[in-house]
Structures are given as structure tokens and as C-alpha cells.
Amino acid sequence: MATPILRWCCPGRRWVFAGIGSVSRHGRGVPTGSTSSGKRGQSSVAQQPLITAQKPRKGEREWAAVVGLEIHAQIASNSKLFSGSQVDFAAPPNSLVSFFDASLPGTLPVLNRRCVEAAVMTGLALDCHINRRSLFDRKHYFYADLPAGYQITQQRLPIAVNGSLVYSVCVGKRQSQMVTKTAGVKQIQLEQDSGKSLHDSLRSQTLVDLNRAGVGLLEVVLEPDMSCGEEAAAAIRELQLILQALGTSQANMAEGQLRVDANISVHNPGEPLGVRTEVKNLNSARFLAKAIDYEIQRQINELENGGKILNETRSFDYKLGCTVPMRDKEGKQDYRFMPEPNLPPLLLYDSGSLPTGTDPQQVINIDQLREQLPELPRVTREKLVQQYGMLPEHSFALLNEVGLLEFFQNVIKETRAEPKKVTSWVLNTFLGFLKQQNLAVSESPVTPSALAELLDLLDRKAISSSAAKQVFQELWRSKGKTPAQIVAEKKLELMQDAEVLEQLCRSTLEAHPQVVTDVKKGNPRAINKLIGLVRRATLGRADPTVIKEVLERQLSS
């Protein structure tokens, strides 16, 4: 049979497959690689995908895929969600473990208000219904970092319901045009997290940290309404600064503060949805997006092989660039769902059902903390484009980098420079200079206020463009210098005297006498010599434009 090749025909809705080539179903070309995750791991045979932006051809087959999410995110909050245990990522190993969270007899669960009002704020700022009475179930499973044997989460009455996402993916061939999508948000729950299981392969053994134990999650079901890994990637991103702006998450991937299940399958347009699996423990919107498109180019490759989809959990290995098989769940596993009897219904109020005499410490007031919402980036973005006039892309880049924003802002405060140039330089160099040396906006070494002074160099020419670049450069090594200070050290101010310019022109002029019969004969190159002569002359202490001016002039007369 053909060996399949993938085709995206449109961003974000049909897959396309076609036959090229004549290699039999177990040939030569498929990579091979085995992964093990704890005791779970399998081998897996995995075949890399090939994705291209070409339409689709006559006979080729399209295929629709259907994404899901499962947000786990973990409350900012200084304690656990059912103890007084602290939170802190760095401790010691099991450092910050309550007899609760141990599960010792005898004790029992007491719950965080912060972690509550951490849910209701999230279920606002989604547009959620929020349930005035929600309930606590008790989830059943053994392993060892679950010391109870049961997670307590919110099965049957969570506490929001029904709302959406809105995101943004970038189209077009340059990745310029922003096209909005909506995700519907199924539940947002409170649960516990579980421990921590460290897997040493040199000694084979497993050790166990209970600092996670009982820490307060949220956990975000979106409905499956995305279709590819762009998608879903940033609907993570979007929700991840909507986490942080309302405070009620870090959100940090890298700490394990927000971690992502993926639900995947395929079917052609028309027919029934195919059988989903899901790809557990993503945590960076980058190795989510390539987890997705895999999973799907694996799952068409295997029913156009004749092959069927299993309903297993698969994880994602990022050295090999595929998922692996971790089990199977073809036998759905019972979780024993039932009722927490130590712990009561949750009720909520708002202002008009809030019963009199009531201590507001007591009672979690919705409208209280509707008003306290703050402005969500969407708004923010859509400010950004009407005050400033920038891309809407621009906006985006902003705020997905932590700081960046009230970076951008301190400069604009500061600087006379139009707003345009303030993003062109924060976007380009500044974020550039960032990404290079692996640094975060606030390890930065260049402040906003010496950026600022430099545009305004820049603004009122008493430097040029390249010398700005310069003086960047030495912002960034030497920190403690101002802008105008390497201005006068380096010697890069731009001159002022025009007679000495329009004499070096002249001379340069005369010296070139053939590069001269070339701008007269039409050639647009021969004037860019010119003035590169006359910059390197001036030790590029003159403006190009300038420069450019004098030269025309010189020429015609």
C-alpha cells in the first residue's frame, strides 16, 4: 500500500491524505523508537509526520480532527487545598507534609477559601454558569503517590459550567492575520493534586515525594472544538495569561504549574467521530502542538493502513518527536466514584441571596468577587491596538512574554519617540537580546528608562540608527552607563557641520569618478556605494539620509 503523507489543506480544519510512493505496511523508512515512563512504558513504532500547506488533489481523502483539553492548574495559593501544609516548589523532598495530606486516621479535610474564590474568579473571567451548591466526590485509584488511595475531586456537581474561550491563531503566509476561535469550556472543578513518584533507574527503585499531595488545582475540561496543534496551543497560551492576569495561577509549565491531557481522534467529514486517545502530562504549548499533529498523522496513517485506533493513554516523547503507548483503556477503568462524606456541599452566594447577619468571612459572595475582576488581556490587546496604533500581532507579543508589557509602557512614559518606534525596538532588539542570551524581561540589563533615553537620541538625530544599534550593544555589556555617556565616549554622535559634509561628498565625488558614470547611467546601486563611502569617511558619524541628500544634489548640479 502507498505510504501516507499528510497534506494541511486549511488552517485548523481538514486534513488531507494521499498515496505516494509503494511501500508495503511494515517497510523500510518508518523510525523506530521505545520509551519507558515508570512502570508503565512500551515499546512504540513511530512515524514522523509531513505537514504542507498544498490544497487538496483529485482522489485525495480529507480527514477531520477533533481536539479536547484537560487543564490541570495549580491555585496560587500559599497552602494546600484541604491543609494548612505551606506550598513552595523548591523544598526538600516530603518537607511539607501534613498528617492529612499523609492520609493518618483520623483526620480530616478543612477547605481553602483562597482555592474557592481562585475557581469562581477563573468560571467569571470564562463566562461560566456558577453553581451555587457544588459537591466533592471521591476518586478512586491506587498508586503510590496517592497516600488516601482516593482523590478528592468534583465529579458530579463542579463548580462552574458552560463557558467559552476565545483565542487567537495566526494564518496567511506570514503568520500575520489573527483569526478568532472559540473553545467551550465543559467544567472547571477543584480537585487535589497527587504526589510526586521520582523513578532512579541506576538503583531501580521508586521514591516518593508528598510536598504536591492535596496542593489545589483547578481543572479546565474545554470542549472538542479544535482540530489541529496550533490551535490548541494557543487556546493554552490564551488561558495561561487569563491564570495569571486574574492571579489565580502562576500557570508556570516549566514548574509543572499547568499541565495539559489531550483527547485526539479523526473521522472523515460526515461519518461518526473516530475513537479518541489521549496524551497525558503536556507541559509546554510547544511539545503540545507537536504531540497533537503527530497523533493525528499517526492515527490517519493507521486506518488508511487498514489498522484500527485503540483507546489508550499515549505519552509524548520529546526526544523522538512522537507518543508512546503508556495503557490501555479499552476496559474502562471504574474509579468508584462516590460522595465525600467529610466534607459538605460548597454553597455560594451572591449580593441578593446573601442571608442577613451573614460574617462575609464565612460565605463566598460571587457579585463581590465579579467586581473584582481585573481588565483580561483580550481587552488589554484590543487597548494596545487603539491607543498605540500597533499590529494586532504586536499586542499578542507583548503580553505572552512575562514583563514585557509594563516594559513597553515604562518606555513609552518615558520617551518622546512614537509609539511605533517603542515597539519596533522593545519587539526586535530588546526581545531579541532577551532571547539570546536566555534571559527573562526582568534579568534584563537594560532598563526602560535607558531605552527610552536612546530613542529620544534616536528621535531628535543626534544619532543615527546604526550608531543606535551600537549604543545598545554597549548598554547591554556595561550596565550602569547611560546612553548619552557611550554616545560621548564612542564619539557617535552624528555630525552637525553640514559644510564639512558637503565637502567630503565632493571629495568622495571626485575619487569616484566611475561610481559616478554609474549613477548617471540609471544604476540604483551606485548611489548606496557612494554613500557608504561618505559614511565610512565620517566614521559613521553622518545620516544616511542625509547624506543621500547632499550626494543628489551635488550630482545634479
Partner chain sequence: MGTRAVCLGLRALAGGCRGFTSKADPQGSRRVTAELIEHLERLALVDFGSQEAVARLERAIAFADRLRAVDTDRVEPKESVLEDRCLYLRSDNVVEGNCAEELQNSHRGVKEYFVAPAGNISWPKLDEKEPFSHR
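Positions refer to the first chain, counted from 1. Keep in mind it's a predicted model, so treat the numbers as computed, not measured. Take the two forms, find the largest set of C-alpha atoms that superpose within 1.5 Å, and that set is the rigid core. First, how it differs from the form predicted together with the partner chain.
Once the rigid core is overlaid between these two forms, residue 116 does not reach a Cα shift of 2 Å, moving by less than that. If you fit the rigid core between these two forms, you'll see the Cα of residue 203 move by 2 angstroms or more. The two forms, fitted on the rigid core, differ between these two forms by less than 2 Å at the CA of residue 67.
Cool, the form predicted on its own is there; where's the form predicted together with the partner chain?
We keep it simple here and write out only the one chain, dropping partners and molecules.
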């Protein structure tokens, strides 16, 4: 293979990329880009990032990390997966619980059509094969928030399999280049959520709220194709955007609508995969990458000190910033999977196989759902790049903030300014102000129309760009005023009378003969002094580039 190329992956860490050719992957599923199949796409950098420990010693082995993810996304539906109770995050405890949810005898599950559609749409968006026939199973374990003693899931034959999630990570010295990567989607399955339990150690009891019990979940299993926290975080982010674009889940991690478990192992390149640990409780977008990187480093440290990695479940402690073993579960869990006897197989159809004479409400047509799929984030970004000539990083930034894309498009609609100018103003100035005051786009005091008007003034050269920034600041502070009003109030208009400018320039030149001599001698900085003088004379109402033009013309004559 080619000689190894060293590249930095995650800044601030001793993470190292090297071109090492194919890495042997025993029994862990699909390898990363070292074998290229058309579907997977090829990352433009070498395949496997390697990690060195914090203080590299002589003769040290290199490490490669393998990260797989299991994501649970709450389906955005009105009612639960198998019952007609409402789905609501913030309701009083136990106010959304039906007899079935409480697992009372004599109740039976009835499948929610919307949840099936959500699963199919998500499968289609992730390029999965949709199983025309899928099955439900029971997964047994005892816990206070699982009243039935089992969870209905799809273990043997899930609704969708074999897809891929395409995402991008920032590389390069200034994090400015975007590289495309792919993580395989092993499967997507429908399953029930459990209730919530609060531990009251004072009175030695557990308080159970079953509002969440029975809510539909999409479990998305990603193949272990990621190799560091940053890649995992980027993949999760893209999945979030896809789910939100589809409307199948709001995927808000803070509200528990998106929960992530990571399976992490390390090994030396060329050798078999290491023992993996499962890290649970990764419920914050901010700490996801940190937690995974911590665990990778912990495993490396452990192995380099001659220790062993236990196949255990760990939890991420946000306060301590480290992973800790979870309460031991008395050996390996045996879930005693069995078919759900109360649910026949789930059958899905396409346009070619629709059964005749059946109630359309009872039939789900995959082709119809495919046609109705909303535009995916990846496509939206490509269109932005094509249409407005912006850099891919900008398209990512526009989609990364709720409402920002819409804001941008509204400004574009109303202004004559160039798209590149609009992009720059929206992503730098506008977004900068939002972030500084921790506001959402919807809370912005500046409307798209106001910004559009401001950019028109700039485009017409009615004001200078520094004046424009001043106007923007004023717009932000005082609602209700239009840019034109502010310009008039603060007298920020650019001087339109060329004759006045010519006069001012001439008088400035006359008043400062030494500087003029300096310029004529060839001192390049002298002209800036003159420009500054003229600017002051015009009270900042002249465009510096125009001043320079006039001065240069006058000096050369």
C-alpha cells in the first residue's frame, strides 16, 4: 500500500491517521472504507485513525478504536406503539397510562399504523432493505418500570436491514474541510419504551411513572464503522437531522427522545478485534464524543499497563467526566426471547403486490411512502451548494441550527444582494449575535426583511460595510426601526456627491505635503494615512476604496 500518511483527526488529542491498508476485522460485520463497494463511498483520507497514548514512548504500539452505536429514537406519534394512550413528554405522572400500558391481565397489543410508517420511512431514508414480513418478539427481564416483565421488540426479523448512514466530519488544520464517511446500518426495529423509575433511597422504594411505558421506539443499530468520538457524534448529528426532516422523531436528546449506547473496543491494527464494553447513558450531544474518547483512552491505558478489558456495561458520569461500571447484573443477561404470541407477522406491500379488496387503512404501501419522503438534509445541502455556490461547510452550518435555513432563504427572496454576501452575513454576523446572547433563530430581534433591506442598502453602495455593521447592531438592540431609519438617524449614508469628495481629497493633499511626498517616493503605507485623513473629514461617510481611487488619480495627475 502507499506509504503511511500522518494526519490529525481530532484536534487537541494524540489521534493519528495512517494509511495502513486493509485491517483484519473478524466477526464484527462490515469493514470500513478499506474495501470500497459503490454503496459505501470512499473517504478521501486514509482509512483507520490510530490513537497513541498521551505520552508516546519509544517502541510503542499503535491502537485503532472501533465504535458501534445503538440508537433509540422516540417515534413522533400521537399515541403509543400498542395502545391508544397519548405520547407526551411533560404530563403529570401516570396520567397517560392505559390498562395495557400498566400490563393488567386481559389486555392485548394493537399496533399503531403511524409507527410502522415512521419505521419504513426511516428505513428508506437510510437506504435499508425493507422486510416485507417482519416479526415481533418478547424480551424478558425484570424491572420496576417494565410492568409486563417483558418488552415487545423485533429481535429475529426486524422491519429494515442493511442500510447506510452518510455523514461528514471536519478535518484539516482549521477544521475547514469536510470529509464524507459512511456507517452501515445493521437494522432498524420497532420496540416499546419502558416507564421511568425514580429511586427514593430515603424510604427504600422505587417510584414508577408509566407515562413513557409503551411509547414507540425506533432502534437503529449502526455497524462498528466509527473510530472515535468525533465520528460518532457526527453520525448521530446527521441521524438527528434526518429523523427531524422526516418528522419520524423530534430526536431531541435533552428530552430523552434520542438515546445512544456505544459499543467500544480497541485493538492493534492487523490483529483481531478487542473485547468491547458497552457504554450507556450517553444522552447529551455535548458529552457524547467526550465519553467515547474517554473510554477508548481508558481501554488503551488499561491494555498498555498489562491489564484486561472486561466485557461489561459502563455508564458515563457527567460530573466526573469518566465511565464507571454499572451495577453488576449477576452475569450475562438471558432475555429468553420468544415470539410475541398476540401479534401476527407484519406484512408490508409495494405497488406491485397490493392485495385487492382490502381496506386501504390496513395496508401499508412502501412505494407510496417512498414517493412521499421529504427532502433529506444531504440533498438540501447539495442544492444549496449548487444554487448559491457556497462551500459545503456553510451548507452544514445552515442546516445545523433550527430555523436558520428558512431565515436564510427568506432573506435571499427579498434582497438583490449576492448570495455569497447573504451567506456571509447570516453565518457570521447574524449567527454570531444569536450565539452571543444564546438565542434561537425564532427569538431573533432582526427579521429576514430587515436584514434583506440592510443588504440592499449595502449592495446599492448607499452605506459602507462598516456602517452596515453599525446598523445591524442598532437593529438588534432596538426593535421596530427599519435599516433606512437607522441610517438616516445616525447619518451613515455614503457620500453620494462625487464633487464634494474630490474637493475634500484635494484639500487634504494640499494640507499634507510631506505625506504626499512620501507616497510619491513609493512608501506604500503613506496612502493609508491620507485615506484616514479623508475619512475623518467625511465623518466616515465615504467608502475607503473610493477614497483611495480618487486620491491615487489625483496624485498621479
